[in-house]
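Here you get one chain, nothing else, as structure tokens; it is the form predicted on its own.
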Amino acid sequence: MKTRMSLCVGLAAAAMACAFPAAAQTVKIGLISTYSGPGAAQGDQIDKGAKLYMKLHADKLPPGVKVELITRDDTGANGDVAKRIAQELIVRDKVQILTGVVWTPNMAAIAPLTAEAKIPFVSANASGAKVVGMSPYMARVSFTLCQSAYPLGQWAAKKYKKAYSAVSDFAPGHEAEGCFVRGFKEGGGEVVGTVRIPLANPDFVPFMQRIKDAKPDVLFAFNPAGKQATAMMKAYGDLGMDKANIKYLGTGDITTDEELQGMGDAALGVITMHHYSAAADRPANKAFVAAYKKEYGADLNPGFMVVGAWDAMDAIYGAIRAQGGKIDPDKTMEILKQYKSTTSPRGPMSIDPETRDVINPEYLREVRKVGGKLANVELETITTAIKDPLKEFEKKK
């Protein structure tokens, strides 16, 4: 009797299982970005890139697997806030992967948490060279400043004799300055001055006047992408530095695609080195820009932070597929180390398995008018794949 009852219970359970499909496997991803304060525009770019990727690639997940994106606001370059919300995402929300982060100090603040909790983190933007090495559970698909600043210095030395460097006073700015100066000096150029500009609420005019008085051939600049870059560009134009034959050049942060139209004609002729331009003719980029405009507005262009978030989600989705939705942190990191993309809007890119840092193409660009609007026109591919030069310099010591 007991045997028959057990068999009946078993058959009933099996029937119930057939009648009600198994619940979907949910992968929780925590997105830390800047949704308020002066850096909200940058954070919005990351948010848009991640969500657009998810909308267009929902069918790329394994059967029965779905992704839940949980967003949190770090309010700006504030490591204490970033650390607190990362801890909440890990402990309370039980996320299995983290991504996002505009600011290098914020990425540095959450690094110990990712190591302690074994939570993989994929940087969509923060560019400080050394921060990825602060945790074995961090990888980056965005860029480092040295990847563009060093080859730009080498290129500039072939055309100009004297340079002045002006950068924002925090780690990425210091790295950009050091790498440009190194490349420029190696090419035989002379650096006649350097200045580091406060990150908070700077008045650019006194700094730019000092640079104008030094009469360099070229000004190298780095600002965090956004309103600061526009303010510095306008100071350059208002002081007539272009008419004084001081060429303005820098990393791609100073003429971001989403900010470019607000800079006005002062930006015309500015030369930058960067891994992405919304104006690029690559088929993958054309499709990406069209999808972005369809989703968010025909007058909006995606900047490099959109691309960083897009590629971060592509890397994460690849790790999810490879594990059938069952996320193991160590396996995830091994998969991320092997990440490669031939369909990124920026062109072919990958993650260096040794450093877990991005390997990028770099393009020489000039601001020109295309169809009556300002655009970063790619003039030349400087390199199809550059590792972070700072790490390469360290190897040679």
Second form
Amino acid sequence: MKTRMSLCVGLAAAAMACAFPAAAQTVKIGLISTYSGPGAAQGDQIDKGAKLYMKLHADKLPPGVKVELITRDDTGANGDVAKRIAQELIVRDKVQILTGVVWTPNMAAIAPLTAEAKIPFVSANASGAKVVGMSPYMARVSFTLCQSAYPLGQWAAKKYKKAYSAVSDFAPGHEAEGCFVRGFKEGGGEVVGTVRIPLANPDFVPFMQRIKDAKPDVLFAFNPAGKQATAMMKAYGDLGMDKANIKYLGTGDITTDEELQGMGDAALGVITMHHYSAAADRPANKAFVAAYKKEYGADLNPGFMVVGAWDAMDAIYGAIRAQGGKIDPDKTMEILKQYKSTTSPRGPMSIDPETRDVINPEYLREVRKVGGKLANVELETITTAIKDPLKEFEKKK
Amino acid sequence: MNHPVGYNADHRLRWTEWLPWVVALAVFFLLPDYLSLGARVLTYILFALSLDLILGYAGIITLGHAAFFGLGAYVTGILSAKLGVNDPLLQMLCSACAAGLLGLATGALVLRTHGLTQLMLTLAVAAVCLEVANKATPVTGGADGLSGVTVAPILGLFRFDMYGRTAYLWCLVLVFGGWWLIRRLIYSPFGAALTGIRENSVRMHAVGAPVYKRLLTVYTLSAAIAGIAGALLTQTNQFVGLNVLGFEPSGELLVMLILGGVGRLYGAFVGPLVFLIAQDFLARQFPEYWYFGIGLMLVVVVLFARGGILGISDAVIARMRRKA
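Follow the form predicted on its own with the form predicted together with the partner chain, if you could.
In what comes next, the whole complex appears, and the chain from above leads the way.
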């Protein structure tokens, strides 16, 4: 009798023990970013964006659900390191969702792992066109280069006749060049020359001199966001190309909000196409920028990578809410595919259910002085919802 | 005295030499969560062994050993992703041959020079390889990296699983093979000739030893082993990025070897183990500042332990014997 009694008590205790953890769910999210090496500045933006979102939205989680963020360093564009830390996050730390990643090769390296382990991954930045398609458990909320380069080409063809394209010689550069040239030619413009500048070459003057001698109306430029863009902009100013009536155009990468102040007056009048500017006057963006400055300092402007990480967390929080904190990989992907946001700092955005890639608004911006500081002032909303043009081209074929 | 392992030493296996393998097997059973890190450590041990063979024993200074590592990684990657050759043994063989051939071709040039010129030439070889891989986008994937690598089960029996069990054992088998080969070499007359060249190449010429031929042979062999290490990296990661050919792996490898102890065979075991585990631990505790910890460790080793970590243990043992 006694044994049966204790058995009952034991069973009841076991049942309670099983039921109890369900009340305090913890969702583990792995954030892979670059914290060391030359890419640390970019990785830092992603880190800040994700953490700021979590701090401000702690009350938006279902009751009893907690989110734990585990951050790891991929040391730069190192696919093998990214793959290993993703594997460790999944196997050792048992994360349920992955996000982050600055570099496309790192996302490509993680892709097979997300498919095998069924761990949803939301890209906060890596923007190579094809990489999202590599695993059914990947989605993207950042951008693709073609989304800005192609409409910029179309827009430029309406105002200018001859264009020259100068891009950094790596995959995203080739993508930007291809899309701009296509857009410009379709609009009836003539491309008088294209050049690909080695990624490790800091001296832009010889390239720019050659471009100046070709006398185009516009110069389309793409560099990886960061110091290179500043150096190329300086060469443009030093050679007096602005006075030779060569207009400087590019994707938003060449005038990122965090680098802009270092570029000086050479950047004034540069026209770019992008999905995000810190200077935009949408209420959602104003609140976002104010929160960012309050948290990290009044002199800092959030760049597009901060927004990428912010929206990635927004998409993930949405999925957590919809499932009440119990993460099922397939359900999560279904929810992510339907993701739509009207409160993003960049304006209305969504995920294309078909490709799991982002649908972005695109703005035409000009660098102007606002209150003594350089800013990307939005002139015109070119589109409110553009899918990745490269994938659309392929469908037509 | 500084180099206790060599032709003159007792070549029988001591019990301590079984220690690394016992530890490696213990890790497999006791720490199943750390196998992916373990596979990486083993890959770098093989890579460090190949460098120790030419740097520690033959005295060839190189900053471009990643050229062979990277070539091995890319050969395996391209075979699988572009040509559909997924058999791990065949991939390994092709990587070793390709890296060996590159070693032979570049060694024929590099080994005619000495000192700083040699160092610069090895660096140049690696830089050329990096640029070729960067430009040949259709074959190598360029800056995006080469994905879509699949590795068939080993001998049709052992599948590469997500927890890295197969990968770990596969690495262990190859490291054991590499270690056994290199150990045989350095205790052989050939190894004695290498040590002679390192200590005094003029004298080796004088006694009629074919110095250049010996160096070229060992350089080719070392390149082939580095190629196998590269192939291992690709097979365990199923991805190849441009970084395998960069300056970083060459430099980091040298750091690991110096940390462990150059020219003593087991320095190549201790260095990568300490470096990669410290990196893993520090990177998890302080994602932003972990390089600082690594730097501090190096400064301490360079200042206080010229023979690397194994040098310290030698000194400690010697002192204890003197007291006893």
